[in-house]
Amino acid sequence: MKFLNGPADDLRLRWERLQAAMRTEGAEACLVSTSVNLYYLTGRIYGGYFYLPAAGRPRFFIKRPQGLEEEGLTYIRKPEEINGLLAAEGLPLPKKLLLEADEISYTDYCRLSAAFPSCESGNASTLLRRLRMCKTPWEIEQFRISARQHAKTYAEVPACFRPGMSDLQFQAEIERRMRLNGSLGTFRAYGPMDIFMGSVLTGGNAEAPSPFDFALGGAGADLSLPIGANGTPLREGCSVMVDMAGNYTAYMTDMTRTFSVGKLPEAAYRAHELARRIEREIAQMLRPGLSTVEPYRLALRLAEEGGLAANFMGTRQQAKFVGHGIGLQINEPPVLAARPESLLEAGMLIAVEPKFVLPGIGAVGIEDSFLLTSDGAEQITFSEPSIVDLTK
């Protein structure tokens, strides 16, 4: 069976990316073995590691699955036997060796940074995250299939509706909607964050505050999971908010629509306007080498010229950003916040998302994706983006 996974001349762009940071660093190899970042350098989710010198091609260090074929490839028992195998093709041994330590528990960091004796160890979770904001070619296609399944399922959000269900009812239909049109399921985030395929915000579960750092919280259905939907009936005059995972590839895209049981207070269609209007105005802002502070500034000058600072990005707890970037995981950097402050650079994918919550109500607002080019900033999810009647 084939290792590598995806076209080689893209992949050989990401090793060289790779390769010339690590010399950047003074670093002579990296050795991977998380998923997100072993995907991401072959194209497949293996039990093993991906070494790579700072000069040089790739080895694969496979435990499982077995019938894996690829020039480099060695099926190993355990770590403390690459340092052998090296030697063995007499290849020189690192002198500073980046792992993945942001990642990786303490024990396997420990482990690994024995199997290399006499080697300085070095922080490969944060040049990785670094590498992967800007992405080739490939990943970019792997972007704009996922946008096509996204906006096919939200199409066919109203068709999940029935008076009478809960939140969760609702949020189950979407799901088995998104499964049908090829969804993974999964839903890959950096850090000490959970959520379960996307969330769905009604009435005044969307003012609860959440432990994760999301846009928006809702208190979820279970103390062990404190996100999102909770329940909520879906009443006449409360808004819906659905910000489900547009995880069709890899590679998942980000968008966030507005729905609606009934009529809502005027107040809730004014608030959803000066969401698109923020949203408009970031895309048009964005372009390589703009601060990420720059379009925070707007979003918090325009939410407060429209009454409705205290509401912009939630009420008891609000969150401290406009934005992300996006990729294998749904959080990636950077964040379109007051800090940390970072330029940005063509080839990003940036996930834009005003929200207001109303008390009451629920929460309105948008999200979506835009891949930053030399021109400017390329939308490339699309749904109808005013509030939709779910009764009509």
Given for the second form:
There are 2 protein chains.
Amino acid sequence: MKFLNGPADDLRLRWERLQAAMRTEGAEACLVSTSVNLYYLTGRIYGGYFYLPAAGRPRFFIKRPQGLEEEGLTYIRKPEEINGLLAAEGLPLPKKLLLEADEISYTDYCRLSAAFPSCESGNASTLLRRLRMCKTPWEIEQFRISARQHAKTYAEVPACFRPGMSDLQFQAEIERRMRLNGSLGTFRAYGPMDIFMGSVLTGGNAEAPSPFDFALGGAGADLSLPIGANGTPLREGCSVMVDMAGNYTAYMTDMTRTFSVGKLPEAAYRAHELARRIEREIAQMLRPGLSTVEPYRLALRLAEEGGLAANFMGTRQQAKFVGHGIGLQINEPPVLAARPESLLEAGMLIAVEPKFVLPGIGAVGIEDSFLLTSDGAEQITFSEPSIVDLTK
Amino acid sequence: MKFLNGPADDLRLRWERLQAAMRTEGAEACLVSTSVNLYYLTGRIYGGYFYLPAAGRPRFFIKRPQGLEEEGLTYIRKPEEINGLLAAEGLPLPKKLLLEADEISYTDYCRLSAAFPSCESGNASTLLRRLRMCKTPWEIEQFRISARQHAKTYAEVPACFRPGMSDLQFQAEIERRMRLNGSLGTFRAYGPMDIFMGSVLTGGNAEAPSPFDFALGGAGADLSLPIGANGTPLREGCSVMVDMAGNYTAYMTDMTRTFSVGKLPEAAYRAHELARRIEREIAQMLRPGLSTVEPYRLALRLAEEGGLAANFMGTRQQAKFVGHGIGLQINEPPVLAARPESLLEAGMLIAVEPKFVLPGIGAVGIEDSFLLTSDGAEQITFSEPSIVDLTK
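Got the form predicted on its own; could you also share the form predicted in complex with a further copy of the same chain?
Full complex below, order starting with the chain above.
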């Protein structure tokens, strides 16, 4: 069975970028074993390790599944074999080896360090997160596939509504449409973020603060899943914010749309239009070289001028960003926030999500995913941007 | 807003067990921050830390969400504040502090170690995994709730079938029923296991080997989710194994049932009856004090006698166990396998899952969850155990 997945030249591009970054860091090899980085570097998730020297071709050390074939692929039982296998090939052992320090456990890290006793170790996680920010042509194509199916599902959202439903029942119908449209279901995040398939927020639940670094909150269905829908009935005069994952490929698009049950108070439409204006102005501003602080400053200023600073990105607890990178994980760098500051680059995929929480009504606002090109930002997610009345 | 969740005496029982284990290890405190252990020790997932001294009451250091209240609860911005806060309370700083070495990242572990500069550190992960094996009364009640809803969903499985469906379409309908019956959706595992909501296997896909330490495989919908259903049509004469999560509370039950599209070859019914016999004989054997090796030996012997050793737990790749502990994660210790050997204890929840893969037909077999009591094993998951024809 074929091992590597995706066009060979695109994979090679990812390896070359990693090798160049390794050389800059003075590292001679890196060893990767987490799902996200294995997928990034081989197009597949497997039980085992990916080894890349700073120069030369990669090696694949695999525990499971059986039956894979590829040049440089060796089946192993434990990582302690790798060192000897490399030596047997006449490969020089690295003086400095990068490991996924921010992602693998302390125990695993120590075990791998001990398996390469003569090596100094360094951090592959920070380096790979930085590299993964700028997407390759094949990766961008995956986003476009996700975006297309994301749009298809969102067009079906009004058909999921029945009067008298709770937010959870409504979400279950959206999830079914997602799955039938090819959603893989998985929702990968960097760091702790226990979320299932996305978020539907209505009424007072939109004010419940989140335990995670997520744009909005919601009490969740259970204290073991403390975010999003919590069983609130979809009531006349309330907004319903749908922020369900664009997980139709391993590369997730991020898109939010606001719906209503009947007519909302005028203030909700005004706040929604302000969110749309913030998104539009940020989209016009995004370009390679722009500081990540600028879009956030703009958003804060416009929210302030609109008299909605106290409602921006929450009420009782406010998220301190207005956008973020997306990719194999929903919260990739960079973040459009006051800090840390960095500069945008071509090839980044950025979700922009200005949102307002209105007590007694719910959340309003919008989110779309943008591809940074040399010309600026290309919007890749599309769906009706105004508040759609579910009862019509 | 109330912080701790669950009956106070049940939570206290968990703290006391942990404190007793800490004293045995010569540890003076432990500091926990992963979702599963936070939920176990507080009944809630939050952004922050749980600190328990070997004697005395716990402290809760919280970053998010805002608005929680509890004796011993302090809001912090970063873990470096904890040491000083304890000292300010006049609490002695621990000489040996346990951290979740098998679960938190190397970077986080080093950061926490540095935040307690005078402390020797030890492993809270192994200790908590051992403690979590034996469930408390409240935890057992959570399993019973999950089991009840699990049964309700499985009774609706035949209604999910339409001729011409693929395994993925069938699974989407089951997922919808799960969610409407209260499934939280989340599927927590220890270590890498990228699985969405469970597994539906039919036909030749049942032979595809898994990259994870999971009972069976299946190619999955995508190489980024390489397990379970892969779009195979549900064809006449094929079995359909349904192993969807019992995630209706944070405590997951595990149950598998086999369905068929029309009539299967006689060999499939024979293999299924053998699996049922293995499950029955293991259930009769389970009792506190039994070695975890015995049930696996029994299963291997019965599979061998039935001429089905080559089909037991897979064909091209065979899982080397016949059962496992369940809890907040689907793969808790102990494992019913050749090794590591341990002894069963009252209060354990064990899933027993003898399964056979039959080329050209699919997987057959069964799985149920059992509560270990002083008297033996009490089955807690129920659904029609024979192969149910979906076309009838």
